[in-house]
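There is one chain below, alone, in structure tokens, taken in the form predicted on its own.
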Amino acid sequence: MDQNILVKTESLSVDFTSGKIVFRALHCVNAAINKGEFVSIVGVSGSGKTTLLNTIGGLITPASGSVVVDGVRISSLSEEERTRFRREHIGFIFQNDNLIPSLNVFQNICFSAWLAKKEFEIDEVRTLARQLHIEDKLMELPDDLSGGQRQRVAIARAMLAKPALLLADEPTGSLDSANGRELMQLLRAAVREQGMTVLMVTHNEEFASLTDRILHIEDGRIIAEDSAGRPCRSGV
């Protein structure tokens, strides 16, 4: 594989199934993301775009095809061996924050972190914290927050970990336009200050036409994309 390539798929399929009705959610996805590349995916509700993003996070078992991470063919692993190298190389900004109720936000913060066993300074967390303006909520707990605060302590702890790949499920969901721009400022910078890849899904076109390239996604099929906003047809 290209060693400037950080992911790289190979005809990925997957497979939901309900009692006895299989659903394939991806259709022989095939997509590459360069090593310090900021790319989106966009498509409509349903159209496979948190699925291939779980997929390539290890999350989700594919029905065939391949998920290449860092040279790490992660589909092939064990359960625990893609837990440990989630744990060690991917982070993950979710729909739902998934913080932990009964730590504070800055224990919450350094949790993935400290996982990983990852060094860091304390004025590491504090400089994310003022970034995402959460600066005073540092020992407050989650359930005193928010929805939108609590996305912002979920974003802080995937950053604080230096991933190699950062996946980010609508990120800026919960936030409104001026704060999504700051995190939107602040995963640029990521990726441009620390060489950071992120994939990140989402609806809100302005945001997506901030990355370098925007994946478009319709039935489970990547059908064009975008790079440095002059579409061309994918053959993906």
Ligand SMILES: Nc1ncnc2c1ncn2[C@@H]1O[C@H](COP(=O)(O)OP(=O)(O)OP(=O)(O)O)[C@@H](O)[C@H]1O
Given for the second form:
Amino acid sequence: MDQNILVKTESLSVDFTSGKIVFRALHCVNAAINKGEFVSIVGVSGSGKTTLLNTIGGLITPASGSVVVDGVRISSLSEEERTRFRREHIGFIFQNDNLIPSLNVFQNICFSAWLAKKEFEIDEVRTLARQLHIEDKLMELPDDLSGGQRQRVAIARAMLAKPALLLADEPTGSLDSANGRELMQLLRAAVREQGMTVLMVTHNEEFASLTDRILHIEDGRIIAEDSAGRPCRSGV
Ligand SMILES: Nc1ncnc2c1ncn2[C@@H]1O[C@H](COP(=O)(O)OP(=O)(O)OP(=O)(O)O)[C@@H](O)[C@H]1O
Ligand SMILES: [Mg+2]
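What I would like now is the form predicted together with the ligand, since the data block earlier showed the form predicted on its own; can you produce it?
In what comes next, the whole complex appears, and the chain from above leads the way.
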């Protein structure tokens, strides 16, 4: 595989079965994401964006085809190997924030890095919390936060672990436009400074236009790609 490619899907199809009905959510998707690329996925609700992200992340088993991440065919791994690979290489910002209700914000932020056994300085937690405007919430429980604040905790948790691949499902969905723009700058900085690769689902055209490449998905198929939105490589 090309050394510059971090993620490759090969004829990837995903089915959801309920009773006797099989619904094909992804149809033979072929996509490649380069190392250090910031790519957005856009499409209407129900088009398959979350399914694509979660299949790339190894959370959904494809009906056929495969996903290769950093040279590893993740569908060929055992469940245990896949979990370990995911912890060490992939960060998720889920469409719902998936915080652990019994842990405070500080502990939630540290959680993915702890699981992946990645070392970090407490100052890194403080810096991320400050950048995401949740520094005064570190001792609070997720239930005491607003939706946008919880989403920012989930973002900090994913970023602290410095994954090679960050899969972000509408990370700006619960954020106001100022916080959304700041998040875009934070993600761009992680791409530029850490070489992180980011795949982000968004409904926001402005934010999609700030990424290196846009994948348009419709009815489970990638129908177009464009790299029109590159104007701010250094700005954002
Ligand atoms: N676990 C599931 N079981 C059955 N069908 C599912 C499941 N998850 C998703 N689907 C179906 O697959 C299709 C794609 O869903 P998906 O969640 O990927 O859409 P999406 O593009 O992320 O939408 P949204 O913008 O609303 O988040 C939808 O028709 C959905 O109903
Ligand atoms: Mg979705």
